[in-house]
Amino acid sequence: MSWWHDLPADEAFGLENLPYGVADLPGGPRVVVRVADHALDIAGLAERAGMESGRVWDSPSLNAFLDQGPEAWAAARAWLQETLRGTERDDCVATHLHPLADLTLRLPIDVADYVDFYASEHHATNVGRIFRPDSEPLTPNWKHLPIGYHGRSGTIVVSGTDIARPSGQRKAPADPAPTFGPSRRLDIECELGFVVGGASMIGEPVPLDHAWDHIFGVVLLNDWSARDIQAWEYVPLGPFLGKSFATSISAWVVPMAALASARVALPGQDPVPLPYLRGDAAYGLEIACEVDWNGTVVSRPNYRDMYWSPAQMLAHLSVNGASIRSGDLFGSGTISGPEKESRGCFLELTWSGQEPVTLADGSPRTFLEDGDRIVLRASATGANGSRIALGECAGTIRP
């Protein structure tokens, strides 16, 4: 039965998302594509179709594809969406198809390097007047220039993925000296991560109206924070011991062309940036996520609120000639809004701790307890009113 004909409107897995990823099927982990709740072997399927091309997803990452390119991004989107409409294939395909009950799912990328961003104005304003309340909230440059810092490509997992709590330096301010031990004030970041493909020369910066040709899709990234370090460690360089443990991803990336539908301009950037950040590229996307903390949804953030583009922040990274690799991801940083209920972080929605959040079961919460799951979902509207939803990004903290 050709059951992908008749797809409900309203299959977030539909025709118009079809996200890759990895999969173990029986010959060994391949790149696969999300059709509902199967998985496509396209690797097989180009095969019968006499398609060398198709090699490129006999793989256990989606690197080689990413190196393809955008003319080929897009012709193999244009063949499987033809191929899944039409018919001439069908026994091809229901050959192809293999229920995800019966997979595991593996991380879609072997990461290259790593950049998490500070992109949201509404999120950056709560942790400054948390953590500098008698100074201004913003930082001086944070308007110019699309803030970041270099995060650890080797700790990156998937989404599933168990998370040890980090152990480190804590010294609050009472403190009369610093003492070690697992973190007291884990957290969590609701972002997207963008996946890069083809690769730019050392010395030959990315211009801004050429960056989305080397953003190939999205996922959703829990950027795990433990506060109580970051807050001891982060003067005068930054993140490092606090965040570097673990970052989760989805399994699923959405390619960008699934989301044309979803872009949306900058909510307004003053003072105007510099010429290298200034350009019709310079677009956000509407993409409405949610945090799930033990089965309660305690916040959604929406991405159409964030101050810098996925282009500028490509831009601004490799503007000092840094080279890009496929499979580089970068962050978007914390997904924050102007209310409440869409703050993307538990420093912010329980404001260091000071205002618990409650959750279905009565029990108060204000950092995470061992135990604890997280998990981070979205959605976007696609082409011909279709919905579009990124594949979940959930973790469990374990002692």
Contents of the next structure:
Number of protein chains: 2
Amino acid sequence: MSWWHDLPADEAFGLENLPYGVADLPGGPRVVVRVADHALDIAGLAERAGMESGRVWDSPSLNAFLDQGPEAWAAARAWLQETLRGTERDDCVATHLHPLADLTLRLPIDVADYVDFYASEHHATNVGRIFRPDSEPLTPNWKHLPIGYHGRSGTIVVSGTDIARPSGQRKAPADPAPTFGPSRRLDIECELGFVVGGASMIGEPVPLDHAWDHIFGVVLLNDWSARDIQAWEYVPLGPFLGKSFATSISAWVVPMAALASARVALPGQDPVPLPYLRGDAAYGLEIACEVDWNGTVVSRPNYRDMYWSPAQMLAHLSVNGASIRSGDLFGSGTISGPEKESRGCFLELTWSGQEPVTLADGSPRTFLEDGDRIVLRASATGANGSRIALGECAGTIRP
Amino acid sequence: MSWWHDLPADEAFGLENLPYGVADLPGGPRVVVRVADHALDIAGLAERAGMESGRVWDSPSLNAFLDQGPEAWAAARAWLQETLRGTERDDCVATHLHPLADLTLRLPIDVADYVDFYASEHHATNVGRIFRPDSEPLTPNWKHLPIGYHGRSGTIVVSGTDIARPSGQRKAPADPAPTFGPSRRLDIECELGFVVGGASMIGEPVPLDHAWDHIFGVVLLNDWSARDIQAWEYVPLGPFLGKSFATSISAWVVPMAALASARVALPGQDPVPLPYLRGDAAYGLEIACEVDWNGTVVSRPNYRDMYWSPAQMLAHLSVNGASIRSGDLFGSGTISGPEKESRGCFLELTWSGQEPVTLADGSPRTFLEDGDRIVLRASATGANGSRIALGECAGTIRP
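For the form predicted together with another copy of the chain instead of the form predicted on its own, what are the coordinates?
Now the full complex is given, and it begins with the chain already shown.
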């Protein structure tokens, strides 16, 4: 019996998970699937198994696989699970398993368009209270549509990439004029990112009932945010340089198929949304996240608290006829729950810096200091009571 | 003497222009350069001339050429001008010139990130008065930085592509709840789009003085806008579905080298911007545009009236360390001048639909009706008094 036949019951990257990534392997970067602390070279295995491998697996991104659509995704997963569970092919499998410690992981997708949503009622309410204290915290449109905006695809980086502190213009209300310099209010946003597969035609919306056919999988996403830059620039056309300097995502894309047991009803939508946003596909996901700041877990948001479903976000994104492409990525927006300990960004957690948090070493924090390291982690319950982890999303601030 | 040696003095696609595009040619789509009403197959010519052609010209987009940077751009232009002006190579040239009437043109670039700015003071002031009548028309940040936001790269289409009227949520202030349906206030925005070449590293801003080294050329851009959808969605995170359904650009990219004679001083910036936005590179361009609605020219904006320089936009875009890539595109925002006849969108031109314009056939218009055709055109003065046209940007609305 090989080691992958006998993984511990709590192994969160076991055979019910099997997330995909891209690793530098001998011969060049190509698609791998994670099995515990190893990466399986799919192209190598497929060739040995006599399968047509071609451009899908021997590729520096998941995009060609994403293009193939849900039937191919299911077939690939079934083949991998069967192969890994089988005994007769052990030699073949073992040859193509590489310890993760020996590998460099790359950005798993060639990101086409990136949209970031704002789907947590708790987050939007908190931010509204902080940024616009004299107005209703939620704008009048918030419960009618999932608010979103386009972000910068070219600055999406893989977990582990250092984050340079951005400079920019900032102006506090009392300042007579803006000044330029490094951001003093550098923040995180703990989000899920959904990876889109399969293209649609321009002019043809993706209806809610078909949305999940185009959502291949999920990553953890840290939407690094310079609050001082954002506050000065975002009226009237939205966040720009306060966000565009970097967005980190996990190296591993967990297929939605691994998260079927995590489906839950949404917390409830009042008013009932317009018909194009209604349907059985509008479910949520029970995924427990944690935000680790220099080794101290400072927040534990759960994705089940989100107001809008990922399927609603995709249906909304395309309802005007905007086409989608394999490699599109959409973020959920900060995941925040009702309690202070479940707030997914430091703007909220420290209430705009007024209520510092204390790390395990006794040091107080409001926003990020140079050298600080953030690790986002998340897990859910998978098939047969298994544990399904998302790939961690880590980054360290450099000056 | 061949016909391209004897072009009329007012030929706007003569040897001082030479814009690049991508055409479907025998053997597949590849890069061409326009000479009057013909397209020159550069890969074919280069091969005959014994030059290493390779992936740069035999490519379905300009991106590989854009990657090569300003010295290669200048060398290619000098070689093309010399070859076309020479006499000894006429046979060689003639073989590779194809009448445009026989060709299908494609989107000339594989668009990486798309950013749209808001750089006309006249436009921003008019829109502020219309959308926010109870506030100062310009937000406090407007004269300190070029306001911009990211748009959708995947729905940028080439001139001539029909535009499907988008549906979406809209809610007039007096309506009790939003309704869903086709946009009733479909508008245009007459803009220039700047095509970026050469990548920068994340964390390393492109300074103003180097900005033009990364701006290869210019297209006309129509930022189709559904004002009713936009008005309901855009607070607080900016325009999204009101813009993302389609953006049209010219099939031809005019190199900045062709527009050296069009450089003009900006109208004036008060207050003086922060140092990273100051320098000799912050110039404007004298480019006369026109908006043609079903055959009637309804507006004549000139790019010289823009408040912010393209170089300032690129320096701002990257000052937070955001990297740029070949194929990035940034729009200027609507080009509007001080007079009513120079307003570059119908929201302004008809003052939110209150002052219809009358087309040549006597029909009144406020916003776009199904079947309406918009053609944007533009031209400038080039070297030796030549005329330099930008490629037209056309689109017809279908239901």
